[in-house]
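Encoded as structure tokens, the following chain is the form predicted on its own, with no partner shown.
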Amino acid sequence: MLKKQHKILIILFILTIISCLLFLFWGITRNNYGYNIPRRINKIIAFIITGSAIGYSTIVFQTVTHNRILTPSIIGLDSIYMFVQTLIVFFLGTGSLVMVSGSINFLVSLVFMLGFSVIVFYIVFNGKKDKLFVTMLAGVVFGSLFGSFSTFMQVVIDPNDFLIVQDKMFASFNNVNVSILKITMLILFLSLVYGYKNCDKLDIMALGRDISLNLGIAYDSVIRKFMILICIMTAVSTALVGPITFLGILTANISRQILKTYKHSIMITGAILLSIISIAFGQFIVERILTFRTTINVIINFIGGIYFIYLLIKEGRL
């Protein structure tokens, strides 16, 4: 069985390489390779960062919540991101340094999202049983609150400024900020190293709280650490390219179905590879076939939304 799973991972890895090479070299000629290749390489790096962050965080989030139809977006980080972007335009304008400079905008967004996460976890989640669900509920409530604030400010601001804010509502790989790729790669690398080292704890935690405690896992403490790790990865991904709502639920559940294993090191690797493949092929379709008539967010959310409805129907029958 393990050999079969390894074969599937090898196939997914090959498909990942093919999808990235297809995106990189399609339409390249002697006249344009000097201009296009460096920019496409930066996009591929962004594919890998985003896909890795979303794939890992979704699998782990579903494990700690024991629910396969939830994603980290339920915590409300997407709403916080949009609130920050709208707040900057509302008070400082589109010409402000915070809005013009991608690096400063990234850092401000990251600090706000992580700060919100820490406040919610350490005020609401006090280590008692079932407080994780109270934390998620708090995330939903605060997310709706900040979403309402964002909508109010978007209605009030100048229509031209609203167009700038509107661009932030959808994930985009068209103008990847090269200056922040190194810091995002470093954050992601350190997060993944820590995450993969603790995959064995996730294997046990998937059995439930009581069994985990009996097997010597400090359940509540470990959940806190994993939730902070999830928020770091989700915040990095969202601040880098914008929110992609349904990608995680799509790739995480497909990874569980095709790999059929309890080992999180294998499931997470599969979800990461599937996420990168989905982003690379999706962006290829957007740029080469649809010629930018839509965004990758629309394609992924359309497919992911259909799959989400399928999961709801399937879970309802169990």
The other form holds:
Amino acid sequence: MLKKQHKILIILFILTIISCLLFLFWGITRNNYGYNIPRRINKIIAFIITGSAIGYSTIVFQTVTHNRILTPSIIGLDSIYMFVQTLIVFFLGTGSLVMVSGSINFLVSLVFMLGFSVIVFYIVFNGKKDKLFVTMLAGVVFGSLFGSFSTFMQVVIDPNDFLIVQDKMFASFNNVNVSILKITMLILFLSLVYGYKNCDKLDIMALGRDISLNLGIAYDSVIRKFMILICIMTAVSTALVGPITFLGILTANISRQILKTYKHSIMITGAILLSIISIAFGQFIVERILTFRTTINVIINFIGGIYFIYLLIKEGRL
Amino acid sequence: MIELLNINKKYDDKDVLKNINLSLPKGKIISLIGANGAGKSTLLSIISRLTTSEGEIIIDDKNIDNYHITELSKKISILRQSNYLNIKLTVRELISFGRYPHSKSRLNEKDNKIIDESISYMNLDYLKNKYIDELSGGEKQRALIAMILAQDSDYIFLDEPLNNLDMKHSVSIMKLLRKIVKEKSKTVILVVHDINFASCYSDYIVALKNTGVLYAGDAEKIITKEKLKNIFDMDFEIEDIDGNKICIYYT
Ligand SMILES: Nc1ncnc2c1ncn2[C@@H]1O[C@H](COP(=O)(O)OP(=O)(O)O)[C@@H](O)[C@H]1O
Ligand SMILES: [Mg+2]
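Please could you give me the other form, the form predicted in complex with its partner chain, since above is the form predicted on its own?
Below is the entire complex, every chain and molecule, led by the chain shown above.
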């Protein structure tokens, strides 16, 4: 039983290595490797960070909400991120150093996104029973509120500035911000360590509040901790490459489907590996095959969209 | 012993339980009876801290609020009336969750022994590798009871455990509960709708009506024509068959 799942994970791991190596070495010649290899390695690190954040947070989010077609993007962190980006350009203009110097931008975005999640989860959710859906609704409402603010500012600013902002609306691995790579790696690593240590609670929490409490899991406060963890991961990966959570719906569900297990440690590992494979392979196609004629975002949304419709039809039939 | 002091519970503005003072003796099978909506489920979930309420709950001389949640889950366990079981989980895996309070997910030999024992108590050997979302209602119920048994707590609360069960399994579960109460000195508190199960198997009966405790006492003192009429507002005949009081109420 377990053996089969471990085999699948090993295969996924090998595929992950292959897709990363493919990305790393395709088109490398003696003349350009000194320039290309370090840049590509940085990108691969970004793939791993983003893939891990997406894989972990989507699976956990789906388990605590008992819903397979949701992703953490519903909390509205993407909109907060865009709001911050627009705000910076609005007040300081594109020439502003802040937009260019990634570390400050990263820090400001992170503070805003985390501040937002803390407000939503501590004030609205408050660890109370049955409040989770109200909380998410609050996320949706605030998300669209900030979305409207952003749109308003985008209409007012100089069209050239707008182009810069527009660039931030979509996930992109083309200009990975090297200066923040180390700190994001550290934050993500610590979150994952904590996240994996508490994985077995999720196995039981999938059975609902009553059974969890009966077995000695403080359901509501554990959910809040997981939510904060999800927000940290989502915020970090969004600040690094932009909004990309939609990918999670694809990888989380495929992971559940092929691994067929209740064990979150296995399910999450599967989702993380699948996310890294999709990003690495997608970016490979974008950069090497299509030579930047499209963005990875388009590919993800195209495939993700088709899969989402498939999920809706399938779940609707149940 | 479990003591309830001045328990009050409202949903919105409606009183569901008012001023409940009750002590539940240790080492017995205790049946909780009463009409639909009398507050039996609510009372069970208050005692097991699934629902908040006013008042104090004292378990073995210690206030429930002073128990750590893990400690409490070794003291009391509860199976509620309805459960969400829509995940890919085999019967044995579900039952092994019962050991979580003791060993988290690192099961040792003793845990596995207890799990296997619970499986055979509930006659689930032939189903143990099946997924729970492929079971019938009664089979699910038995798997959940087995999980609660594996939890091995001192007090076991069961809300309508005989739901969905055929007569044979109902009888065998009641017999099993008798046995664990006797041999392992557990205390079992359960909601039953079939008055004859309450009459034949319980030592102690608590009857709820109109937001309060109407009667609480030894089973033979509660199972009388007059008291049953007061509890359920209908007429009963009571026959003595082999020393068991059988209540007849169909006609
Ligand atoms: N979550 C709830 N919200 C509002 N009212 C409830 C809730 N749960 C139970 N009630 C009400 O409380 C009363 C007692 O319910 P319950 O304890 O389930 O009764 P029993 O188990 O004895 O049939 C009923 O009138 C029911 O409508
Ligand atoms: Mg009930």
